[in-house]
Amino acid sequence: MQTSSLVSRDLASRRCEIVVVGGGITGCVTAYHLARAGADVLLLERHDLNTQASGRNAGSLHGQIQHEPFLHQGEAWARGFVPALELMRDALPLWDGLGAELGVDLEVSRRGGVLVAETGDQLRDIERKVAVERAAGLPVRLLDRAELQEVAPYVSGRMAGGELCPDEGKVNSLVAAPAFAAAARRHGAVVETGVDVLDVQRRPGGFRLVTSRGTVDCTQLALTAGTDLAAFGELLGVRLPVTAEPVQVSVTERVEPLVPHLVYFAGEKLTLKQAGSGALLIGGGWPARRDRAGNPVLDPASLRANLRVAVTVVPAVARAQLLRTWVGVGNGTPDQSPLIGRVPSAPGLVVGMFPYMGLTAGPVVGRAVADLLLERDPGRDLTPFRPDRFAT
């Protein structure tokens, strides 16, 4: 992982022509294309590198919709979440080229992602989603019991059926965001780790970040840090309801190839993948909790339950020896669609974020957002991820 080797000295009364706020992965792959235009652009992050929802997730590559909030808000929401699906869409087939880009091995593998269901009724909703799928041109198929087993002979015989998505994977999330930011490096962006952002405050032509070490004026404005977009929109008087969600993820020791797939259960929260190393992830959103002083710390409940699930699903699981389990955050947004765009009401300002998926995303969400700032066009249509779509 990238350290604070790259913090180099106070940043002073600086000036420059682009900041972008957040060095997870969007910011990353922001800095880095805007570099690579010739741009005098400045990242800042105030913890190192990828240390929050970017680089402590399971390094799942989603492709399809997501099965749980399908379940709770239905098909009209799932129809309009159809564009947020394209970005991931668009997003997945980069993956592949951009270890070679950027010069790292970034543990890139798809081979696709199977959402397993126990029993009938399960399947019937997964028949649902799939429907909405097939509309949108995801080459998603419906599997029956037989076609599972054929397809992933590793799960529990006991399950009905589900659903193949051939395009899904997996990424080393402690690499990617860091490997963005080196080659921005390269290409002359200045990156500095630990400055605290302290306020933001909108001035003639552009922007003045008031930070833990000096002040910034900039022409233009990315902010991409999505656990802090909701406070950095109080100041800027935008609203941005983004939430901030503790979450967990367990490793387990290297075991023999078991799960070439990216797994998912129908019937409660579950992602199960195998790392090349050899070593199980297994995730899927279970909350951690909040200690005395607000801090995210391990829930055994949670951790119990997860396993409970992976190895209800892939018993075989229950072979391996858990190693450890971190906690991460899960950003999300009220209608589970990202802010991604200009905001009217302040000039200069570009908000890049991707809600839950936000890895997978990355490549096409910070592209977008550097072609917004050097004024070129995104290639698509950004209208339905409006930062400014919640103003009351």
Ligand SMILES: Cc1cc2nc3c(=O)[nH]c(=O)nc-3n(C[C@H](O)[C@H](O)[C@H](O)COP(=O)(O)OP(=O)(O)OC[C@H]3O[C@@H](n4cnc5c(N)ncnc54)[C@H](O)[C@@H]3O)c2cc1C
Second form
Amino acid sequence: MQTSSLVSRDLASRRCEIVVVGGGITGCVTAYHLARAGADVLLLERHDLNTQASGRNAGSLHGQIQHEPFLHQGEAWARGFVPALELMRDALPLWDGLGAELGVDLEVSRRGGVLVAETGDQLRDIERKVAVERAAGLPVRLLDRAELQEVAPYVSGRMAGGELCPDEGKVNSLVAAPAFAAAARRHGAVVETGVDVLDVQRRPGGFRLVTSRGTVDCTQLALTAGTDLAAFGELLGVRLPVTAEPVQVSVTERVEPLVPHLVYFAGEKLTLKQAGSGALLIGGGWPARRDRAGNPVLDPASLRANLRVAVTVVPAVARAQLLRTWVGVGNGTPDQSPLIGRVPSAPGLVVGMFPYMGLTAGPVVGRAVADLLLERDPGRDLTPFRPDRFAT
Ligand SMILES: Cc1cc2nc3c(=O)[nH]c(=O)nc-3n(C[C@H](O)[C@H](O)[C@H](O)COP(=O)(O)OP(=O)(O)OC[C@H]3O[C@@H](n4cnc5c(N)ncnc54)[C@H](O)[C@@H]3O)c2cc1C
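One more: the block was the form predicted on its own; return the form predicted in complex with this ligand.
Let us now look at the entire complex, which starts with that chain.
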């Protein structure tokens, strides 16, 4: 619970240079870099910090093209995804130093990721994906059956081979965004929780935000509101087709060291990893349901399927007691690439959001959003991520 939200109840007629809307990983990283550069920044979050996707995800640090979209959309899509893949690639080594920079143990470990194939056909699909990834400069390699057993002896002997992506790993997503927010505060950012931004009005030289706790005027605005970006797009007359898909993740009791890698499966959805605590985190994008009121709720059939796949790939998982399953709403875009950039029709506005794997990319995306607001060179071509690229 953030005490600031209890202390300052009213934002009436607040004025500041830059407002960041959204206290997930993207907004907290953005606020951190803005505050560090000396900007007058106010972060507004509807709930508490890190309570939506950024605090409900599985903590995977991804570095490879995800197998399922590759299967559905093929090489041409994968080649188009390479600029987004480069954001993930650049974020991975940054995570290693963030604990020291922010003064919080983020439980980062990067011992690699293993995509497991059960059949020869699946291995051939992986081989096609590896070819695109290697052409993009990723240090991935194909594993035959014997090499897979050597690298990952905990994987079922039935498995035919796989792919090793040495850069992948995990982070404790419960601590990452709050650590950025705390550091942002230390650098002078004001972080307000329990503030719902209800309307955005364009004003000469900036914006007026109508919130549940008063109005705020600002010169520039960073929208890092995750799945709510679609609604903000409607307010501003910009098409931001961000999808919101409820998915679930499970955690087991703590067990002896079993799985050092981030494990995926080429046959069905799976991510499996072992947190620093020893708990196994089991997910991979298995869908949750929505109840009649539209609230995301657990889908028991999805849970059973997810556990079946985990045990098929890593049989020892069957010995661990399941403790809890939760639901989060994942953010997507039609082409699976991020939205990062200014919106020409709304001067002063910068949008930041990385779909599906936005925890991994968060340190790079938030930094890029801050760079744009500060008129610093982001050091990379952001045109593939133009937020208005879906405008009809
Ligand atoms: C179950 C699940 C598992 C996942 N696993 C992984 C993984 O292992 N690795 C990985 O890299 N990614 C994973 N992801 C994706 C990742 O979590 C997201 O891409 C990322 O967290 C998005 O961060 P964000 O800051 O852009 O959005 P969010 O974390 O959703 O933050 C946006 C914030 O904006 C606030 N907000 C919205 N509208 C308003 C408003 N009007 N006023 C005020 N505040 C507002 C929201 O309350 C929210 O806190 C997973 C996602 C889910 C759901």
